[in-house]
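The chain below stands alone and is given as structure tokens, in the form predicted alone.
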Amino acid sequence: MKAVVTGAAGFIGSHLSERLLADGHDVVGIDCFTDYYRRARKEQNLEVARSHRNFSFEELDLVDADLTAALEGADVVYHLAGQPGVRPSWGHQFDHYVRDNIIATQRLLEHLKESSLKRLVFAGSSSVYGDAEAFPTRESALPRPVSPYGVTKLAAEHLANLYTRNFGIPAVSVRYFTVYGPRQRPDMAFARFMRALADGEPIEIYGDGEQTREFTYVSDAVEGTIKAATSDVVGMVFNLGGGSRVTLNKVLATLEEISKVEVRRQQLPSAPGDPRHTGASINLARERLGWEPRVSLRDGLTKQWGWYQDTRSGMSSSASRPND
């Protein structure tokens, strides 16, 4: 099978790409390097991929980009590809969102509408939900987002669903909840925690923070994004919840017993656009999809603590070599 992911040099695209790649597929990568982070970050996150004889990487922008060759052949579309951050997207920065999430989703699906495609698996986020009535909120909960970031994955989203009732492109959207684990981007709070946390810094925490979150292991993600393309499912969403809904005071007291370090915090006030829970019904997918949840938070924030460990470790020792 030819699986085409775009984003793939970010965050959970750089595992789902091996993990497809281990799985024995042919696998074409997609990315245009955006400035959100650090491209080195980024191409390290690649390192992996470029190493398997059965990956091609295509540095291309889906906005303007001419994608018939990279795109040629594909069975399956992964289309990860997007502007992240809730708090970066309120301002003159949401011109960004808008280029980024939902004109380059219409693009890609403009190119697929005469393909022979088998699947398009859309990553959407439990972001569209915003503030939700209920816990664990359902898929056919009303979304109602709160930030400019959730209108934009919501409208992608609505496209995606657009192109499957007037072009029959066989595409099914997944909603992550709060994705973490090993290569987690700088911004995202895990990464800021341990980072402050190694530092000796204070934490910054925005609110009170007995604001709840469902948090999902980035290869519980991966596997339910997998089972998406696999499925008899066209046409629906699902949520991939982690089961772990918790406060953030409690991943912080869990942070501390992992790291053996303690924890300092700079209370923050709330940020616009930020729900105070999330929480994710997985019924629909565990029926539909089969698919569980297995790695815990305790031993999720493990293997994340020691990934970024073993990284900060190989970047001072890198640093340190004189003509590096």
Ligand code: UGA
The other form holds:
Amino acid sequence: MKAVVTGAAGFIGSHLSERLLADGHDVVGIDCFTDYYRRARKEQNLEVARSHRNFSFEELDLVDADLTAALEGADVVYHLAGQPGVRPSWGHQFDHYVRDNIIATQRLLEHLKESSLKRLVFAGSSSVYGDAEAFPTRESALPRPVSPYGVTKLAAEHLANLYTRNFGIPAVSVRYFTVYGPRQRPDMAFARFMRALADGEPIEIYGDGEQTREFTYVSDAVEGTIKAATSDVVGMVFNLGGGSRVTLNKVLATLEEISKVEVRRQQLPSAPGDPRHTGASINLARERLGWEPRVSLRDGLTKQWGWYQDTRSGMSSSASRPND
Ligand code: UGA
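Form predicted together with this ligand structure, per the form predicted alone context:
Next comes the full complex, this chain leading.
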């Protein structure tokens, strides 16, 4: 099978590419290395996949590139490319979110209209729910994003859906809930917390730390994504959540136990665009994908902390630490 992964140099995209290669598929990775964080880190993310003979890589921007050759003969396209990050999506930055989340998705869908694709999996986000009325939140809840980022992810998800209805593109969306693990993006909470711990700096907490997230370990997110490509579920949307909702304060306590480093905190004001809570109902994914998250928060945090330390100690200068 030939799979195309957009955003292959990113956090989840690189893990997904490796898993597909390990499963024996041919993988074409696409990425345009936006400058949201350092290119060197994304090149590191790609190292394992690049060493595989069934992997090829195309540096392409979905908005204006000719994608014909890269998409030729693809059975499945995993569309993970986009502009991530909830809190920076205000002000002038919004243009990047519109371009890389909405326009890029629309261009990709236009390319796929005439193809004989078996499945498109769109990487959606828990941020489409905003401050949900009920927890755990089901896919049928009215989406009401509270960040500009969430608005663009919801728009892209709707685009995928209407290309399914009008042109028969066999699309499925998965809504990831705060994914973590090795290679986590440097702007995300756990990556920032670990860097601060290792540097002996205080950990910056937005708000009182009593906000909850349904943190999802990256291998669980990857597994659910692949199941969305292979199950009979065209046109559907699935929450992929890690299985439990925890407060940031609980995360910090667990991280302190794992790292054996005393956590010092600095409380900052709550960030505009952050929902207070997220929590996934995963019954639909259980029933229709046969998917179940397997990695507990403690185990996942332990793995990410181990990775962080290995990667950090392998670097010679502070300028090339893994979370820069
Ligand atoms: C994450 C990703 O960044 C989004 O791209 C993704 O779409 C989203 O998950 C999702 O679930 O859909 P977020 O939940 O904000 O967004 O993830 P983190 O950056 O890991 O933040 C988690 C929590 O920690 C938030 O409440 C945030 O305010 C808090 N936080 C983050 C801090 O208190 N301090 C920090 O330094 C960073």
